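Only one chain is given next, in structure tokens, and it is the form predicted alone.
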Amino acid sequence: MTRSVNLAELTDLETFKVIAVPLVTREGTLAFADGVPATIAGVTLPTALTAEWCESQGLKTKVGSTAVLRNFSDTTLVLMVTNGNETTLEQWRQLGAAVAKVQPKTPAALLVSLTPNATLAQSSQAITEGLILASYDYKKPESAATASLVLVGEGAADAQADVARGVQIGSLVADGANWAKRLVDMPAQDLSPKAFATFAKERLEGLPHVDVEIWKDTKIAEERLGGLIGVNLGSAQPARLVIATYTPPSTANQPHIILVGKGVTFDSGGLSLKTGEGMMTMKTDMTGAAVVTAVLAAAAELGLPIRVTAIAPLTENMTGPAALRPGDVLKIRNGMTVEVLNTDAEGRLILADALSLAAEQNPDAIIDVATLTGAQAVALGDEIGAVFASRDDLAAQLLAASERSGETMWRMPLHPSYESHIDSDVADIKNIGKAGRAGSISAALFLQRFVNGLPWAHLDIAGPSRMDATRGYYQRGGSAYGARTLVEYLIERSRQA
């Protein structure tokens, strides 16, 4: 289930059965936002929101807190929802999420107050994202009712264009994230590498200036993707590799960004077998591949003046009779050999091939996204992603994008002395570091060996890629973490270009 979002006029409010009114915090107390009418659809709003009245209604200053007023003659529901000081995009996003959860099958209107400290395009984008993201429901794929934004306050008419642009961007970004979440939540029996490639092709084909290639077994072998071939040995399902490129009409100084996403559609650990509990959520190990596919689609739909390529290596990691053994050595596309000492450290093996392919194109930046290490979740938990970057400017751009998107990221070090952790006696490199020591860092250092010194960043999203409980605009299950950050990054790179 998901919503569509559009604009409506103040005079249209009589047609809605759910009308959300934002509250702001002023000097520690709640008040109606500027421009909110005294009467809405026959419901007279309180003249003052005293602390006692708010307490009696269960209304708090916490962002997203709600209380309901009704017009009992026609059952119109006026939803008062706290939006704090209206200073952050995340507050607007949470406002949209709170509204989305009230009677999702009923068309809703949300009043948006014009305030001096709000950037209209960005705030309306954030509200739209909250409305659509919070409406996602894997078990109910049909669309929820439409939500409409209604501008109030002086200058509302002049702001329509900015708000409409924000709604457009927010809709594309959130719909893309929800598409990725649907793949992440899909049972692995329905999402083999072959099936994923089909879904990706269906999503991308027909978009303006997008070309899609699907590499099958023969092509993968011809292109010497030894890591992907090795991980796939234990699976009855054939591997695939998706390469999609968005090339807009040429513009001066058009940058080229390559996104690489880990696509392990189910990870048993291979012969280094996971526990039963450890396998329960391993259908989500293809989150990175879903994210980069969704991001490329959003770039094309937004018409960004920036070239984007998405590369998604796809395989299962299983225990079949030909499965990769600890101690085996694989040869990656760039010629580097890897000693595999733990078959459950398989993501970096398939990413090595994909990063090698990316480096051959000499792009302006390579960014990979992967549910790569349990160590990342130990270090940062399930609400913060890890950013590793070879350049400070790239790290700063991604962290700024993550702040705008509401997807919290934290930069981790590529500590050079830890390179020794992945030295091998029989190959150029081994696929694990020291047990219990800097696991996410050694994995990032492993990946760095395959980017040929180009500007590169690695997003390890193992922790926040899946939510164990509903929180804000997230539901239990796949989160598509990183998708909104990467779209924000591409939008900003486009502006710079």
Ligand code: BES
Contents of the next structure:
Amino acid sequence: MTRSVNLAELTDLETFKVIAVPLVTREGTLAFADGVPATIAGVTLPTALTAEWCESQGLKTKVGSTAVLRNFSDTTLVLMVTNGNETTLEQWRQLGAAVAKVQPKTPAALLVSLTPNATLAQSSQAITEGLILASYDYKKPESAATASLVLVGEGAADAQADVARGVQIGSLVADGANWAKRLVDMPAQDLSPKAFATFAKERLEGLPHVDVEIWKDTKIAEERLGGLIGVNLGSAQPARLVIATYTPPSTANQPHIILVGKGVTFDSGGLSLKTGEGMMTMKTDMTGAAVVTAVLAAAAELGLPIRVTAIAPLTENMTGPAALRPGDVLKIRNGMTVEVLNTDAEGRLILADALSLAAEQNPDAIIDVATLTGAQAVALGDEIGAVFASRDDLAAQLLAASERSGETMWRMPLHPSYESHIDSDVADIKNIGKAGRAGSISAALFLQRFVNGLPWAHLDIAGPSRMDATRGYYQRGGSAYGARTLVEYLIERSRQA
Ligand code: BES
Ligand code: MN
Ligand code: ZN
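Please supply the corresponding structure for the form predicted in complex with this ligand (the preceding block corresponds to the form predicted alone).
Next comes the full complex, and the chain you just saw is listed first.
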């Protein structure tokens, strides 16, 4: 399933068959990054990377271009172009991915040097993420290889401890995302709500200071989760709710963040049935639940000084004889009534209960993650997630985290005037907005009704939750979009506290 990443010394290099050397572009031409030694594993590198030589190697100056050079003895050198002035963490991630793909089973060494805008620890974290994310293969869960980072140049001697932490963070983040991707890629016949809850419990149980509860039918009824019960009516599989908390031991004024993830293990649309084509990928509709579970696990493994709760309501959305009908009215946990005019807008119904539960705990912030609307994918495509936030500071923190993680996100407006789109004749609100108009906004405004005015953000990741082609460190299939951003957010949030 993955690579494991460690640190090695320059003197170990000759034992590797795959060695990656970073390049930079300076004034349009290529050069080795600062600190790359003239001789690597007994092989002298060319001193000038002339345009002709680069061309002969298939190496382009375009940012992110990679090439495998095989003309130095037996050693394989993988090189990547980065931009000398604007090197981003994402480029280090892509370098890791490129190396992971060259010879997936061969231990690789990667040189890491100081570039502008990042510390060696940050670059090492990013390269680790690229290596591990790109090594994910649903069909080969067992295969594993190692990769070794070798620090070179300025600051290398003093950075070892920070870099070790960077590698640890990168490993936990990427292993977490890969764990979530595996659940997303699993067929819905194997990943019922019950099975999901078991996987989540297995993942979380035994982690330090983590407590996991699984709510079953009786408890869900007792707790009046009317949205979850309503959506579950058409399914032969019982609903579940996973609620897990990580409470680090140190006590003083730790912030409490509650993460809520949509866990629809299969979305047929219910009686407002989707088309055959439309439901082909709907096993993906539990991405949010997998993401929040993975993020809570990572927070615990990193020992972050911040309290985190993850809540995942789990159900299928099916068409069985008892299924919810368009026109039915549900009573949500917080007492509000919802007219269900389209059973395919089910995500907001189960999230309404989960957000109500979250708000009762009066946390410092609530963040939900959901494959909520096709409209999000129409607006932003499959490479950008939507961020909605009730407060500017929370939006800014999430966008900054997304910049570090490389999971691109864009803020969308909670435009108050569109509240009228969800007015209902017979209940407090209805579960659909105005046909063909701002569907991801009316969905977000719906969710906002359940957070009781607390700081809240909503990540609608319908588009990027699944990739239709393998690209960089993503594979065709589940992406666990949002997982890496949320870990980055929690790391930074716990630093501020
Ligand atoms: N799970 C879907 C949203 C979705 C669509 C995710 C495509 C990924 C790809 C959600 O439950 C849904 O069906 N939403 C409806 C809402 C509508 C009926 C108001 C949609 O977007 O069409
Ligand atoms: Mn739906
Ligand atoms: Zn759905």
